[in-house]
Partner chain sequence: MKRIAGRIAFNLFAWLVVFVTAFPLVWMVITSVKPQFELFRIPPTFWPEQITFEHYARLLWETPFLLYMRNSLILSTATTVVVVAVATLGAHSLVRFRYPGREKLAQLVLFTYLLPSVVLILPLYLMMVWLGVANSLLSLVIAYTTFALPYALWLLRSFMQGIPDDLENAALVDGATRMGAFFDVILPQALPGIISTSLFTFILSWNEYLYALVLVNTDAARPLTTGVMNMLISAFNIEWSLLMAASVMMSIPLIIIFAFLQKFLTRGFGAGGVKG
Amino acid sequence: MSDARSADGEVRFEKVRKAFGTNVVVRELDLAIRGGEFVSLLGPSGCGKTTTLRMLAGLEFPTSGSISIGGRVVNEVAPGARDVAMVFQSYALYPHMTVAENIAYPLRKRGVPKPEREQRVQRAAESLHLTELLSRKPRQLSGGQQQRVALGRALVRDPRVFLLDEPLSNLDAKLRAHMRAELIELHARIRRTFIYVTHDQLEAMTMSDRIAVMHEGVLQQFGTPAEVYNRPANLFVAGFIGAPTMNLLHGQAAEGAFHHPALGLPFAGGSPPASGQRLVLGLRPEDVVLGTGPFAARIRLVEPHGHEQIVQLDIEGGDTLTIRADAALPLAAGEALRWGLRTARLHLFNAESGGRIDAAFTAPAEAAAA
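Form predicted alone: give me this chain's structure on its own.
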């Protein structure tokens, strides 16, 4: 795609707010999406992600703030004049039309001449591996094939921006994985702006250039998949991103260390949090080391997952840690063991504000159990 076309696909939300009566569903949203980028709006149900997409499509209008596409404010622009195409969770195909007719429908509505329609339908069908299915009716197609037809109907319009509202949620797990790969390949080929709404973090992490994590109408973090995973901005992002989720241990700062009933971790250098400050320590399941270390635990549960084991550990203070362990490690429920931490990969948060605190810790071998 040309640089000009990339610039045309730039999307900006500036101080966008959306309320339905007294119910505010999007709060002061500032978001800049580069042309040609694949961005996912990720969050739990009710976080405002679909409303955000609908405002961009022109199906809802912001209560305040501005939305622009390619530098043009589109708040008052009709949906059909925004040069965007939307793909919904429902395929919404016309059952009496063939695949070719379904794909061509938006072009026919716009009065595109038949020879050009046929050429564009053929190109879209080739891109989505639908050429052999053009004469079939929707009832003769699998779920994945129907979803590709819905994508083809959007693709044939050659829009600046593709809007996808949970398009894979009706598919089974195997087909979702296949369609994720197809969407990644499609985006790489056409380099248009894709904005993808999902509550599924696996979809967001595997497909996106950047992810906008939303909660209760507020943008929590906007960054690459690696950034939101490795440096979550706050407790919500830390607990939402990752499967199994991050372990969160509530403790406090005392005498230059983080203290919890099960462990004490001295801070290393810098300006440590003030004594008495309430803190939350975040530990990814893969950053807990079993079999060696200064801390004690008892195995509650072992779940074999083939290539790995997911293990739950009971630790002092009544907390439970969920960790990943090598499948070859002999583990059994009820067994007592020692454990340690990869301190360079720990996360620290303010328990009151939820905000991230940049802190470093000494190695577990140098720390004494609390």
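Can you give me the structure for the form predicted in complex with its partner chain, which would complement the form predicted alone we have just seen?
The text that comes after this line covers the one chain and nothing more.
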């Protein structure tokens, strides 16, 4: 049963391009989403993620390329006939209808007979704890309740694909965390395809099976949260995913090593970048070891966070590193200290193209810093 279901909710973008006049919003998008998968479209505002979602909903037409749902090309299919449900950032509840009428609306438009309609509205309301609110108007509800009604209106139809456009961005932080958990549970329960647009990497990382990172209309990387975090495909993904963000050090390849005024890292085996090539080394804040190591630095700032401290280190070459350190470590601004790296967890990028370079490093000798 689950197999039939998966083929059902499969979504495919092929060479999809969208331009408004001369302004190209989505370029050559190829994306294949499996049925039942929870996929986030993640990127800064203006990256084309919402346009991508709206094209899938049928609210925008692609300039070229094809979009298919469940194996059927839907370019020419009206939004209502695509069997997708959408939750809008603004919730878009119909202000003149009660909660019950709002939830029943998609069923009414599909000609579901009244007794069944009422039954399904009741069921959707129960699963979202809305039963008490069914006779209210949207303006009498809190933001969180409105959010639930919007979800209910999507849920009641049992569509093949759920489209969610930043549904949590209008909620306060506490409610957002709560709704995140509810969405994960909901997806686990109904196993439908969820396509979730967000600019919040935390939402994308915590909820998704896979994340599609977009920037300036171009798909940067499509992978699981672990892949996107541990093997960012390029400098944009590296800089966008992770908080605090990855430290990026500009340097150059010379004599089989990466060179930066503060550190030299010999490449290990494989085919190291050619000498003279400009490179960017990426260090996650948690992949730096403080206290011992081959390199020297001075502490600029310490931010205690309770369970950890975020430390800004001034290193040679005028760069500053942001480091995640154990809360127990005695650190104070102005102090000099030694530091080292987990060489297995470093990232290397081509400075010109921004693309990832797969390179391994050997641990630098203690003397290399001198």
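Basically, rigid core = biggest C-alpha set you can superpose within 1.5 Å across the two forms. Everything numeric here is computed off the predicted structure, so don't read it as measured data. Numbering follows the first chain given and starts at 1.
- After superposition on the rigid core, the Cα atom of residue 255 is displaced by less than 2 Å between the two forms.
- Taking the rigid core as fixed, one finds a CA shift for residue 116 smaller than 2 Å between the two forms.
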